[in-house]
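There is one chain below, alone, in structure tokens, taken in the form predicted on its own.
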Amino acid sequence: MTKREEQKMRKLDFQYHMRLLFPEPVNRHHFTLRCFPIDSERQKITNLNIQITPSHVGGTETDSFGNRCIYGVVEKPHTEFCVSVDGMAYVYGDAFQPVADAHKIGMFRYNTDLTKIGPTLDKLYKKLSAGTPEKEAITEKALRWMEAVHSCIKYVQGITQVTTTAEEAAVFGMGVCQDYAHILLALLRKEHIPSRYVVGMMTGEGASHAWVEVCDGKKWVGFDPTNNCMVDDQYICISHGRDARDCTINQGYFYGSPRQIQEINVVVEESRDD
């Protein structure tokens, strides 16, 4: 790695911990995990260490969106399931993910059940569209609309759920990063602008985070409506898809207790490794 490359990048140490607690023992626990950042043009991952307890990994695969998945099954009874991922990310501040497989871009132009526009979002869309400057660039529009989304809802935990739609969050006027991202996606896709949902980590966060990437024709550009800023070298991407369902971190089923408690802790900080 050249000194010029080192100057353009930020070195981030990251730790991702997920813990599932079951009030009563469960068994035949089938799981698929998406919590592993992978290499791309904007980030390089090194020293990756993955620990899954109980350890019964069946294998790894790449889903249709290019996300890394680890799957397996725990046959024996257990009351706790833990996943720990840590490593270092070299994130390039002036690099973007180029558009690959152009034939797959179409799926990101249209809204899903979670991003479908209703009366409240339609009203916001018409207001934003009315103020659109002539020949406005896609990234300029995304930036302007991101600012509007940031202003239209308040960050409040516990109001929305993983199944909450963009329209419902807009009606509530409250939500978390998932809701901010879904609302921005809904508006951009109303214009048929290719936009995708991204899950990742960022410095200063205590949990995983979600934002939006917009295709400008040549590359994917990141926008974080929750924090009202462009995505830069303090963000580590884990997965992307059409909406939150495509990026579910922990997916599967088990036999036993119908209840579970999920704890997630994320730490991302500047690396001290010189």
The other form holds:
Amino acid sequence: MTKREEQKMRKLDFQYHMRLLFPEPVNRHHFTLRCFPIDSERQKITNLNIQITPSHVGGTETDSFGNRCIYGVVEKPHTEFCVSVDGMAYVYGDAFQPVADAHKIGMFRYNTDLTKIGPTLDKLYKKLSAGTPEKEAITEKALRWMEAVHSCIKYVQGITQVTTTAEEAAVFGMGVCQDYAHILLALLRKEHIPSRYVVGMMTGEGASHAWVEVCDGKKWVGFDPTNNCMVDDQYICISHGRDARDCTINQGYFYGSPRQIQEINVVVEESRDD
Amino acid sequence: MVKEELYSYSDTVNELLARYGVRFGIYKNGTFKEQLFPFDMIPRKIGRDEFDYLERGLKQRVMALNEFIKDIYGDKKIIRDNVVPEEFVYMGSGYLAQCEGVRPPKDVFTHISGIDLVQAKDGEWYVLEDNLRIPSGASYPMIAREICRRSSPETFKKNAISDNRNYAKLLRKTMDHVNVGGHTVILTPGRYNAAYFEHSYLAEQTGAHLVTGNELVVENDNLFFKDYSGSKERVGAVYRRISDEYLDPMNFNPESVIGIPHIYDIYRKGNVALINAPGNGVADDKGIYYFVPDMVRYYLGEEPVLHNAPTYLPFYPKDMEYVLENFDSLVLKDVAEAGGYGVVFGSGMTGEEKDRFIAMLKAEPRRFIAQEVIDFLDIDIYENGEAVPRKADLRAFVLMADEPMVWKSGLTRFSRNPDSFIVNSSQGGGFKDTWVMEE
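Show the same protein again, this time as the form predicted together with the partner chain rather than the form predicted on its own.
So here's everything in the complex, that chain up top.
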């Protein structure tokens, strides 16, 4: 990449660490991991270093959405499963992934089991669509609806789960980034706007993050309803799909007691490497 | 009289069928019951010319369906060209996003298709349903024919009946065609499955191993069969008799305990053939059925040989209007249901039921299709020593190797209830042999 291109980008160092602790040993632990940022129009990844322990056999693949996966099986009994991914990302603030074939993204126009609309969201949808100004562009609409979603629930951890639907979160009035994203997706798709769920990381320290990308007809534009802002060069994309299920970071299947504790720590910071 | 000659062996044949375990499992109120699949001795006869016509139409239909599935999980031209509205693809339960971009070995998706047809009183045949996931039923006429031949060899000497004992050969050819190297296995969920008899019979007849999920394991991006001694041998083709959602807990339903973790990942890489291809449900949805004749024109550039039953999609306002006006003469089907469930006759509803149904129809027009009630040609069955007419359909089997092959036989199912049109074995129907005549 040229010097000029490099100047337009933000350089971010990232670390993604996940640790699964099993109180009793488990074995024949099959896993599929989807936590590896890949190159796209908006980001270039370098110095990627991936470590998965304990030792395992398996392979890598690209799933149907284009996400990178590593899968495998740990045969021997173990009480800990660790994944660490770190590297550097060059992120363009104003570049978006273009949509080449508009007729191929139809799947993002329909709600899934997790984003299905119920009476509570239907009410919100009616309210929002009643207030639609004439000739509102898709991105303007997404911005306006994002704001409504942001204020319709409160950010509270531990109330919702990975299987909580958009409607359920709206009824609770509480949730985390996954729930904000599902609610916005539910509303946009009710309006037939193609929109997808994105898992990624943003600057700071904490967990992984989730947001929404909307197709404005030509490209995918990112909206973060949890923080009520547009996605910029502080965000690194990991995967996308129709909902959180398509983007499951760690899918596991093992023999032993189902009890487990998951620890996730994500750090993204401005790169000092120059 | 042939009929009576064969009929005199009725007890022998039914005893043998029971002895060989020709059963059908039914779950009723949460408990599993196996019942014999009642066999009627009077064969259904289809003349040679008539079957030639069916054969041409069936091959054409299955080729178009295979193209459709390939297109939907690939280029999606049929959506771009507005032949099939995208909502019927993406809102149907059969569409699986995990299948996007995945090409099966030799581009065969519909290895084994079960196409359900009925014949009307005027002799015209209509396709009622395409079954492209895991259509069952071929084993029943296979074993019934075998037993009938042994019980009354005379009957088969005197009548020029096409030999149908080649199904196992056709199936073997179909499986070998896509095998990517290694053994061929038939994967069963186990003996509590409704069609377990069929799984074991087809394995025996084709020489494939009959296996359950825990005997297969993915290693180094290949699939292996573990035998009793622990040694592993590579598997190149799996005729899986478990549904997509239970096939692989890592890619589909994570709760599945009968699947094989990561089998779908290596299928994606072309390292094993899955028969039939996952995701085929996108093409046998009752809503998609409406568009099959259009698919034949679109992909093959030919006029469809076989007709659909006249069908209306309430999704289209014009069709909705027709359906509401002619409600009492139509049969309505819930597109998400199968096996004869979710089928109601407009004429069979009370006023109140009708109001409720119409409200549902208006709220979710895409969920239903409506069809003209076809006046089926009745077929005789023996009941208490006399021949009585009953409704019957025909499931024709089309197998796809380098080209589609139609089995010269089929499963004729009949309703034992004189007033019923529903012939599904899960609803207590019986079956007959289907004779395709040589002349």
